[in-house]
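This document starts with one chain, in the form predicted on its own, laid out as structure tokens.
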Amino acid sequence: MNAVQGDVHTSPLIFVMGATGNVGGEIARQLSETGTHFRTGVRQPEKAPPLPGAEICRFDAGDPASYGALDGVQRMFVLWPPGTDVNRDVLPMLEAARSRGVRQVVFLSILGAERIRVVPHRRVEQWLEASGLDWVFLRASYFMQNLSGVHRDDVRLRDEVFLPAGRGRTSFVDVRDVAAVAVRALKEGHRSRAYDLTGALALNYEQVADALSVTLGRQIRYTNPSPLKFVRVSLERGVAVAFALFMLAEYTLARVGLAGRVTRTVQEVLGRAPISLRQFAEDHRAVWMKDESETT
């Protein structure tokens, strides 16, 4: 662990799982900016960026030998690592956290998890509801950052948004807003709350492509592949089967009209409007820009 100086016992110790990922990394960054002492748990500590106020520990939800990283922790951010088994890799970790004195768990879930009971997120929610722990569910809509992350090269190299969402609408949310709500919940000790987190608008993917076109100054097309073509092409491009099917399930929700619900939760918790897709695109413009060799 990288120790920090000062009195670390004046407030509950917060643990952030997945601090090298999208949401966990943003939570860690925002906690650091507030001057909070906290602990991060990652599989490869050497890859975790150093942050003021952070202890960096090795932690793997599927490896009980790493659970010592939870000693002394009172509040914890948890996510389901996609492709892992909830019963094998997540619930035992939560039980270990409870036995070590963790009192609050802030869990990254998905919008509509309470109605889509087959998703692994709902199984985690149900365990937490019955656990006696203080719980907060971050039921987040589709992340804008997926466009700059897993789908980055579709936009950057192929000038397309390649998703099987049909003409359905999605209430995109910026990871920075989700993390800000998580930080508020962790620092203030929220309990028994399910936060449905969306942006201010529900957009279809033609509108997403149009917004990217304006930002990048070149035409980005929404190609709207069939579900079968999406999975086939994703596998050809090296995506793992489990993750390709997980994405298909997410975009099917949009295709059938179940991903467009808009809430005011971000506004109510943070006291400001959610970050817009246009602002997100401007902020991340560089990740979709082509090198000179890719434009010739």
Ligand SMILES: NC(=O)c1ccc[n+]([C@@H]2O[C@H](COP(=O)([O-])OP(=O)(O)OC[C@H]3O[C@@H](n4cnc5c(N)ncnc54)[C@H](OP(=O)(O)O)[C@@H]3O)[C@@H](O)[C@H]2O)c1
The other form holds:
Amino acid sequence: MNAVQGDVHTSPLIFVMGATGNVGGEIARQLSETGTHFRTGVRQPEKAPPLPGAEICRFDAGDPASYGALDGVQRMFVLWPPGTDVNRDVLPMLEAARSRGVRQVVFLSILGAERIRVVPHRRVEQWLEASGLDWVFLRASYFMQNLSGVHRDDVRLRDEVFLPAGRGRTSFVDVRDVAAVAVRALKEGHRSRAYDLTGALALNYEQVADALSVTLGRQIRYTNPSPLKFVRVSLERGVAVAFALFMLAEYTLARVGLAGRVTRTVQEVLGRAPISLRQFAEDHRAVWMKDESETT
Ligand SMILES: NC(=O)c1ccc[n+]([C@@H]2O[C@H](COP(=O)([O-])OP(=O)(O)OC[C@H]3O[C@@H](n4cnc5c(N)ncnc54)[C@H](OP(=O)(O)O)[C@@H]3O)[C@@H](O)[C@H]2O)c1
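Can I have the other form now, the form predicted together with the ligand, not the form predicted on its own?
Every chain and every other molecule in the complex is listed next, the one we just looked at coming first.
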């Protein structure tokens, strides 16, 4: 553990889970940039980016032996790590947090969680609502960063956006906006708030491919495979069965028109417009550029 120097006890200690991932990583960066002292809990501390102000602890939600990382913490950012079991891995960790003195939990959920009751996120929300803790739910729409993450090589190597969303629209949100709202909630101690976080527009994937084409200066096509073809090709490309089916379920929601709801919450909480898909594409341009060997 790297000891934090300075005014560590003058403001509530914030704990960030998932700091090697999309949202937790961005929260950690933003806290660090604002000169905040905080603690990150990661399964492999050597993988966590060293940031000014960050104390790095080993923490595994499924391992009670690591819960000492929560000692002294008052506010924490929590996510449901994909593939983990809520009852086994997340709720015991929240119990431990509460008994160790945590007062506020800012939880990364999904847009519409209150209606899709089978998702693990709703189970965590329900636990928090009944917990006596201060809670904030970040009910985020689909991340723009999926295009630079899980779908990166489709764009980079094959010049396509390959997913089965039909002509359905999605209200993409930039992870940097989700993190900025989390930082506000953590630093200002928000409570009993469910924030529905989306971008300013709902776009279909032809519009996404057009935006990428303009940014990259080459034609990117939206190929809109059938659900069956999407799963078959994903498996051929090495995607795990469970993840291919999970993505299919996600894109089916978009296909049937359930992913396009736009809210003004980012604007209201941050006092500025959400980051646009065009801006996101500009900022991440390099990740979709082909190497020299790939262009010949
Ligand atoms: N993708 C979307 O469009 C979207 C939209 C809305 C909500 N969400 C939700 O966002 C969450 C994922 O967030 P993300 O994209 O920021 O994460 P991510 O990039 O998928 O990374 C997952 C993080 O969880 C950590 N982790 C995994 N198992 C853990 C454990 N047992 N204990 C502690 N940490 C563990 C990982 O750390 P290490 O592996 O380094 O240990 C990593 O930092 C999911 O609940 C997802 O449903 C996603």
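Here the rigid core means the biggest group of C-alpha atoms that line up within 1.5 Å when the two forms are laid on top of each other. Keep in mind it's a predicted model, so treat the numbers as computed, not measured. Numbering follows the first chain given and starts at 1.
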* Asked: Honestly, after the rigid core fit, is residue 270 moving at least 2 Å at Cα between the two forms?
  -> no
* Asked: For residue 242, what C-alpha shift in Å is seen between the two forms once the core is overlaid?
  -> 2.6
